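Quick heads-up: it's one chain on its own, the form predicted alone, in structure tokens.
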Amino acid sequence: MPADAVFAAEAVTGSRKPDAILVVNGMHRSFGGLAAVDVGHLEVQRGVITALIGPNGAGKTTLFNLLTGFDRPDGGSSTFDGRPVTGLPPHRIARAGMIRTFQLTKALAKMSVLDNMMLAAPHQRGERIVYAPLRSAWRHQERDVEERAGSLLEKFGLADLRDDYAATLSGGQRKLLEMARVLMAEPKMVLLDEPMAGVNPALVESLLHHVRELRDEGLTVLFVEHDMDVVMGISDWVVCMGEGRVISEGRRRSWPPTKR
């Protein structure tokens, strides 16, 4: 089991993992004379909740943005999966695999939870200008998606609302929908922005349930959490951040860990 695997690994700053999905070294960004990321070396462990914990200012959403895409590193590098993925645009991480949410969800408000949730199914042909007016080459993959994302809503209990606009919904239920949406894309790894900020309390034990899931069906999540309940109550390893750094990390049973 990954999760087993990971407690084999050792309880220090930059240790190796049995299996790392994610591989991160000496990556650095700087605002000004500010070093908001300097990490010298991280691996995720694949197939495990791994929670980023420290202050705000840490450097926990900047080291998000850096291996997704939506910033660029001003050195080092990142691996996803076995290839380098450092310098790609968010879409093409995306597509490899490696999916992220952010703390202000991105619902298109406009738009249906259905159709909210259809977006992000990869490889539609429908979406192709070749296929696009030929309705017979893609109306049954459109019904399969379809028939997914009703699958996932109802997994996620807004089955009741696929036809209300995204904007309608409270924000506990768009933080269910944007991790709905991500499995919708067919992701190996999740990387989830605080996921329970501003959530309604009757709402958080659902979301749980739901990133303990993600681990059970195979998948490696990364998520950055305030809630010490929350991170000691869901994740297998834990990373501490400050300043810019990784500063101990180790698995949540022996938490703290030793200091390199």
Ligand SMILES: Nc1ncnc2c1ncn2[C@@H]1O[C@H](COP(=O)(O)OP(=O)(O)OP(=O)(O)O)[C@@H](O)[C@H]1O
Given for the second form:
Amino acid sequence: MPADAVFAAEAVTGSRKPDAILVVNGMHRSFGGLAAVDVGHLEVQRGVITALIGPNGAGKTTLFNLLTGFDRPDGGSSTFDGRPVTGLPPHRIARAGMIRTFQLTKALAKMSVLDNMMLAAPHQRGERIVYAPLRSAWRHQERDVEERAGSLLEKFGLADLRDDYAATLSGGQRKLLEMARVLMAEPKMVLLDEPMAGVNPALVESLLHHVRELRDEGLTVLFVEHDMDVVMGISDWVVCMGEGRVISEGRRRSWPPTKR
Ligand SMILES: Nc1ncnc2c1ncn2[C@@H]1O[C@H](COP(=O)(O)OP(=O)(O)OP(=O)(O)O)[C@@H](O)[C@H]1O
Ligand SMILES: [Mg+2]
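Mind sharing the form predicted together with the named molecule? What's above is the form predicted alone.
All chains and molecules follow, beginning with the one already shown.
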């Protein structure tokens, strides 16, 4: 289905999408008396870039946490690619194909850039106790993983830094590394929490280019962003949250989206 199929969807809160990969129903999470997330119905179209916007404290990161298993909702559910995922731990949701990045990058500072990448590859035989002593059983696989890591680092302009400690990277380079790491797991959908924050303008262009490329390769992207130039520049669809709720959504070209 072409990416612009999403434009057939109605620009009203909770509208059906032609081919939703993620569906959220009645999802609720409170902290004390505060309803951090209270989303009635939300569908995210497959194969497009959806921006999630809203003021500080709107519940964007909390929603990401709930969707990816890093936090549990008090009520409600979500399905990913047709499967219920509510209550599953993060690694199970990641294995189903939905992977997120963090608002504050989590690269492992005392490991090399390459090791950070290799650690992100799923199902590695050498990590399993029964295979660990049998180097022949995982050598080939390790080589494949290293090759894939190398080509992703190349693509993200980090190849020269592969043997450096992640701690030595700039903030922007860490954001690039985090995005490259996510791709090691070959996800169907990525959730990016402020991928451009703190990145210098030269690298922002490069990150934007990569995000578009992911979409063009068929990945679904949901990203949180405060910079409206970035939002207008790359998103196909925009969802706006406020005080835990989705308050409006619509196609980027007809901004501002219709309110309900
Ligand atoms: N673990 C927590 N304990 C208590 N309150 C929390 C917790 N996590 C989030 N909150 C509160 O929930 C609300 C939503 O926070 P959240 O971090 O999801 O907002 P956000 O939209 O991501 O904001 P920002 O744009 O600043 O990143 C805020 O009022 C926040 O203080
Ligand atoms: Mg946040």
